[in-house]
Amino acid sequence: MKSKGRDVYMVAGGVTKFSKASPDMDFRLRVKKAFDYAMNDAGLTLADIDGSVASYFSDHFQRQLMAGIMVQDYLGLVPKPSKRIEGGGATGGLAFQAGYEEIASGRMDAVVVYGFETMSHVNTWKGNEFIALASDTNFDYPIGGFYTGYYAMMAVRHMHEFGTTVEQMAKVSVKNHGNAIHNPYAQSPMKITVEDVRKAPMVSYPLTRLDVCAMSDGAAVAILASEDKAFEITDHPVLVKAIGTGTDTMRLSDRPFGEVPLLPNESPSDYKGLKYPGVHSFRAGRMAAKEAYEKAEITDPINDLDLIELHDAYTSSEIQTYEDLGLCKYGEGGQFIDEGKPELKGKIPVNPSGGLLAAGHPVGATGIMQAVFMFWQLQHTIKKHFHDDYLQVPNAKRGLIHSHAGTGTYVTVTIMEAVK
C-alpha cells in the first residue's frame, strides 16, 4: 500500500520583481532578498530550517557550475543538506515536490526550496538555443532549434484538430498582461487587444511576440514545513494537499496513440476517434493532474478548485492545459477562453498573477513563483504582499499549481488548500 507520509504545509513565501535584466545583483543576492523576506514574514532564523532543495535550470545560462551551494552557502545554510533539481520548464515544480517529500517523509521538519534564473546574460537568440538544448539534439534540435517553433506546430495541429483560432489564443494574452498591471512583481503588465495581440511581430505563425513568454531574471522561495513546525510558526499555514507527476518521452513522435486517460468527470464516449495525444495535448500534463486529482479527492475539477497558476510559456499551452487539467474536455479550449470562464472574475480564475507571459520566466524560480502566489491567495493576504487587493480571490480556499518542462516530458500538478 502507498503511503501518502507526513502531512506537508507551506509557512511562508518570497519572490523578486521578475525582469528583462538585473545586473544590480547577482543570482546569489536574488535568492537572499526574496529568502530574508520569506523568513522576515514568518519570523523564522537559520535555527528553523534543517535543510533545502536548490532550483535552476541552466549552467549555461548561469555561466557557473555549482551555483546551488554558492546560493546554499550565501544565505548561510552550509552546512545543512540541499541537493539540486533540473528538469527544464518543470524544475520550479518538480523542486517544490522534492521540498514536500523532504517533509512527508519525516526527513526534515522545515525545508527551504529556493529557485532563481539569469537569463539576462546572454541575447535572446543564444538564449533561445540553450532554451532549444532541451530538446532531443539528435532529432528535435536539428530541425527547428527553437521552443517557439515546437509550439508553433502545436498550436496549427490544435487549430486543425479542434477549430481553436488566433483570437481565442490571443485572449489569453489580453487576460495575462492586464492581470499583471496589478502585481507588482511582474515582468511585462499591459493593457492590450486582441488586435495588439495578432499585430505584434510574428515569431512563428501562429505565434506573435504577445504569444510568447519573455526571458527572466528572477528568484523565489517557498518553506515548508511539518504539521507540528508549521502552527508553531503561523496560525495560517496552506496545507499541500496532493502532489502529481507526469512524464512523456523527449519527442513528439515516440509518443503512440492510446485512450485519453479519464478524469473523474470524463467519460470514453467524449473522446471517440479522438487521436491521442497527437502533437495537440500533453499527456504528461493529462497524468500529473490524474494522479493529484486522486490524492486531493477531486471529482469535478472546475468546481473544486478555486484557482489555478498553471505554465503559460505560450497563449496555446494555456489553452491545451485547460483540457489536460479536465476545466473542459479536450477540443473545448478555445471556447472556455471565449466565454471568459479563465477571467479573473470568471468561473475558476486562471493565471491571476499574469502567468509567465506577463509576470515572467526565470525558469528555475517560475515553478516557486507560482507556489508563493497560491499561498498568499489562499491566505487572503494578496493585499499585504502586493499592496492593491485586486488580484485576490474573494474566498479561495483550494487552488492548483501546474509546471511543465519541454513539449510536454515532464508536467507537475500541485494541490494546495487553505486551512482556515
Partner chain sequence: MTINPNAKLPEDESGTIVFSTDPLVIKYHYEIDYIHSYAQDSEFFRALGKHKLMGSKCKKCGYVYATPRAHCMMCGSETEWYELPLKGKVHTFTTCYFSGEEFLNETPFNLIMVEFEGVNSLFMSRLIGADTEDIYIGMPVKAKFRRNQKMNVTDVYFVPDVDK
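So that was the form predicted on its own. Now I'd like the form predicted in complex with its partner chain, please.
No partner chains or extra molecules come along with it, only the chain itself.
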C-alpha cells in the first residue's frame, strides 16, 4: 500500500492580468504582485512560509538562466528551500504537484508555488520556434515543425476517426472567449461566433487563429499548507484531494496503436476496434485522470465533478481532453460541445475562466492560474476577486484542473474540493 501522505490544502492564490506584452514589469516584479495579492488575502507574512517551488518553462524566453532564484531573492524567500520544475506546457501543473508533495511528505507546512513566463521578449514567430524546440529537435523540429502543425495533424485524425467537425472545435473558442468577458485577468475576452472562428486566418489547417491560444506575459502564485497550518490561516481552505500524472512519447510518430486504459465508467466494448492512442488522443491525459480518480474515489467523472479548468491550448485539444477525462466516451467530444454540456450553465462548466484560449498562456504561470481560479470557485469568492460573480459556478464543491505539455507528453490532473 502506497502511503497517502498528509492532507494538503490550498490557502491563497494570486494572478497578474495576462497580456501580450507588459514590458513595464520584469518577471520578478510580476511574481511579486501575484505573491503579495495571495499573501495579503490570507494574512500571511514571510515567516509563515517554509519554502517554494519555481515554475517556468523556457530559458530561451527569459534569456536568463536561474531565473527562479532571482524570484526567490526578490520575494524575500532566501535562504529557504526552493527548486525549479520544468515540463513544457505542463510546467505549472507539475510545479503545483511538487508543492503538494512538499506538504504531503511532511517536509513543509506552508509552501509557495510561483509561476511565470515573459514571452514578449521575442516576436511570435520566434516564440513558435522556442516552443517547437520542445519537440524532438532531430526528427520533428527541422521539417518546419511547430506546435500548431502537430496539433492540427492530431485534429485531422480525430475528425477522421470520430467525425469531429471544425464547427464543433469553433464552439470551444466561442465558449472560452465568451466566458473571459467576465474574467478581469483574461488577455483576450471576445464575443465571437463560429463563423468568426472559421473566417479567421488559417494557422495550420484546420486550425485558425481563433482555434489557437496566444503568447502571454504573466505570473501566478498558489500557497499550499498542511491541515493544521491551513485552518490556522483561513476558515476556507480548499482541499487538494488527489494528484495524477501521465506521460507519453516525445515524438507523436512513436505513439502506439493499442487499447484504451479504461475508467470505471467505461467497458472494453465501448472501444472495439479503436486503436489507441494513435495520434487522435492523449494517453498521458487519460493516465493522469485515472490515477487522480482512483485516489479521489471518482467513478463517474461527469457527475462526481462540478467544474473543470483544462489545458485548451487548441480548441481541438479541449475536445480531445473531454474524452481523456472521461466526461464522455472517446469519439463523443464533438457531440459533448454540441449539446452544450461544457458551457458555463451546462452540465459541467469547462474553462469558466476562459482557459488558455482566452485567459492566456504564459506557460509557467498557466497551470498555477488554473489552480487559483479553481480555488476561488471552490471558496465561492469569484465575486470578491473578479468584482463580478457571473462566472461563479453555483454549488461548486469539487473541481478538476488539468495541465498539459508537448503533444501530450506530460499531463497532470489535480482534484480540488471545498471543505465546507
